[in-house]
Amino acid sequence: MNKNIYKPIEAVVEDIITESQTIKTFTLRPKENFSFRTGQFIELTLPGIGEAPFTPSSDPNVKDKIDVTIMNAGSVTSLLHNIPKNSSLGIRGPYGKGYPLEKFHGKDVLIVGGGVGLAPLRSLVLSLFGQIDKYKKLVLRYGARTGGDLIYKDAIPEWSRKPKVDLVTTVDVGDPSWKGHVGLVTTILEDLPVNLGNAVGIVCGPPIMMKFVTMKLLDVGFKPKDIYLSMEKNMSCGLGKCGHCRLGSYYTCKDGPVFTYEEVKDLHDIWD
């Protein structure tokens, strides 16, 4: 019998990591063998309710579980946040393209994430680390609203000290507590440790920090065939069907989520 592609394998709830007042990471152990491409999305099912997508925020390497960085946002993700460890949900996927990192290889590979957009990031950094060999240099930058709304603030650290990374946060607000850089994420994008000639950039946040960063990029000399842009838009049954997540003459489910700039540049409301 063919496989119900729209069935979810069940996965159980393993542990819940509060992030900030806003945001979860839920590490959940799928009954059956699963697997994904760092930068491929899934449809995670609360039975009964319903679904949304998510890009798994860990290392596609370990296979036995995998984590997802959820903002409560709206009526599923609210129900999410509110579900005990040892709750049962449901997988679809994985669906989409991910990162291509065999052309990074030999590069320098700028990481650049916002607000929650450091969780499909997240999966990117660790699919790195573990081949950390291949690339020049990986340089992250990182910005949140304020320092409370940081993510994975235990990890930051640990991945500062590794060999070959250069790690810049900012925070759009500041308080006493906060000794670090402030100011929007386009302000710590100056004087890149990289060389242009040899680098790729990576983003993923926000549409208008997508935006205002991708911009910021192409003025300091990155080609826009060189900007890798996660543009999860909309996206529902993740099989091209519904077309909820259209983008142009690309359906993001399927064509994306990840983009270089110069296939969507010239596309109307890319940012919407």
Second form
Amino acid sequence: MNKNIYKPIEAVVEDIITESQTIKTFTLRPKENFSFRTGQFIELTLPGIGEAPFTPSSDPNVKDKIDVTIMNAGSVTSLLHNIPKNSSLGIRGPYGKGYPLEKFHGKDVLIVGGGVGLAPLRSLVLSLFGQIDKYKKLVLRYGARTGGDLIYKDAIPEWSRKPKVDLVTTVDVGDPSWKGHVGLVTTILEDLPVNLGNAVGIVCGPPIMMKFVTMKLLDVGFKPKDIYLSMEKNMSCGLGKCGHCRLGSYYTCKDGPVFTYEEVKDLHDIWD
Amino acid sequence: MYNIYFAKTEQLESFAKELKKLARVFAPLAKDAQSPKQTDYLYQRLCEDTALAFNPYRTVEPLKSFFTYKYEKVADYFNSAKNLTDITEKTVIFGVKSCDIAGHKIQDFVFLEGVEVDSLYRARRENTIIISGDCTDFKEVCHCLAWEIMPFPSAGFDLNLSPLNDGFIVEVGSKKGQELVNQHKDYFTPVKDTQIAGRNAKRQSILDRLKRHLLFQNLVSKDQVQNLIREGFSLDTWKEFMLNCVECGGCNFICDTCHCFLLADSSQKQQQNGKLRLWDSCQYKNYARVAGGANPQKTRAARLRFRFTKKFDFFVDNLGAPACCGCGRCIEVCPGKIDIREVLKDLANKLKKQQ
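Give me the form predicted in complex with the partner chain now, not the form predicted on its own.
Below is the entire complex, every chain and molecule, led by the chain shown above.
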């Protein structure tokens, strides 16, 4: 058992899809066996440059390829946005606990995404579609800044046509070409078609969005233990050793990154 | 229960010489040999002609510096089949103290337990012999007893030395230690009851002196500290002590229990292409920053508190004990004179006033 926990495996960039001005999806083909559970994250290395954490956005049942949807937001991601197809990247992981799908069985599943936060949720949605008979209903609520910032533009209409699915999108700022709902994502969380006694809410997006969505969900009657949040901290080693992603007495990398609101509500500064 | 022996000073010297043939041997060296009870001790690799010195208290460097380095390569990229764990050298360390052993438990917890084992750390651990020693004196900053750590170890070493008259009582603490003694039988004699009594008396003496030293300091105790940190979260203590912080990270780097590291990538231009591990400090501004610029530990006060909540809340929750061994290294190193004992006492005093 002499595995080197810091050594990445090689993955080749097979395809690059431009989702919006700042977001691209990279399809990676790992050269060794690699699998993950939905909601777990990976560390992606740009050799000689740096490493950053991402939650795959693809269906975990697809074993030979993984998609990673990346917003150009920092030093590593800006360089990742400029790599050509067929580049070699490094992957470590998967890390963390992912979504506890078995706890969602037999329930109404509300999924609320904000901006690039829809990326890990796409992986979740695709997993749920794979065993849709296990869930009562899938209620999707997705908000982005403008129509141009929406991602998975082709997939979303397709999802909304699936049985058991109720999907609404919104943009913070509309424009003449936008025909849909305008307003923050919290404005499409009124009168949710869910049975509150038997529902879970899964939220992923920028911290400020997660904060207000969580408050809204509590307000409409969700219990803290039924709200699942993807905490964004500085995950680096992925193994609870380097210290950077500590959140109270948890490490986001190994104890999360998905936490129930119940688990984190008494901690300080969770939305910072 | 392992065996206990006695070795005369010359015999221990010869033993150390023998060890040099088998391994790299490190031992503390007095900065000023003329004043052995005031000076600092630094680890040095024993060469042919350096004599073994006995340090009355802990060294300047933390024990962790033998197991993780401030800057090192920890992995090659995928294009290499090299395994970095194959190149660790056999090492013997003299002069380790009880506080270091307590701190080392935290390092072991981080690197040997949890989700996965750090194989590089484990290889170094397995290739290292720890020869500890009783404290026969203490520094002003020493406060191991506050955390219920004795100034002499009872476990966690391979061999432990207790100085007595013209030699040392050598207590075996592990299989590795027993093997080492068995291989060098000539240097060790069976211990006598009177010698054990002598060790006990010396231990009681240092214990009494250290207790007297700490008595008037009125330190926060082990069972109070977690509550104190939780209840003191919003107190001004953090802002007040932060004023002196220059964000050098010295407190973290010199700490026996601090383990945080930065996993970085070496530039392709460099020969050492791969993953680098560098000691990191939670007192640095960008420690917790994420892509896009959000930073949950924006202020120096928040970061000072972060260091304390890690030691006294996180580790109490996760390991059942605070991550401070009372070595006082962070107190000595701090250019802003931020004293871990004073921060805790200030929290306690402020909370008392609030009641």
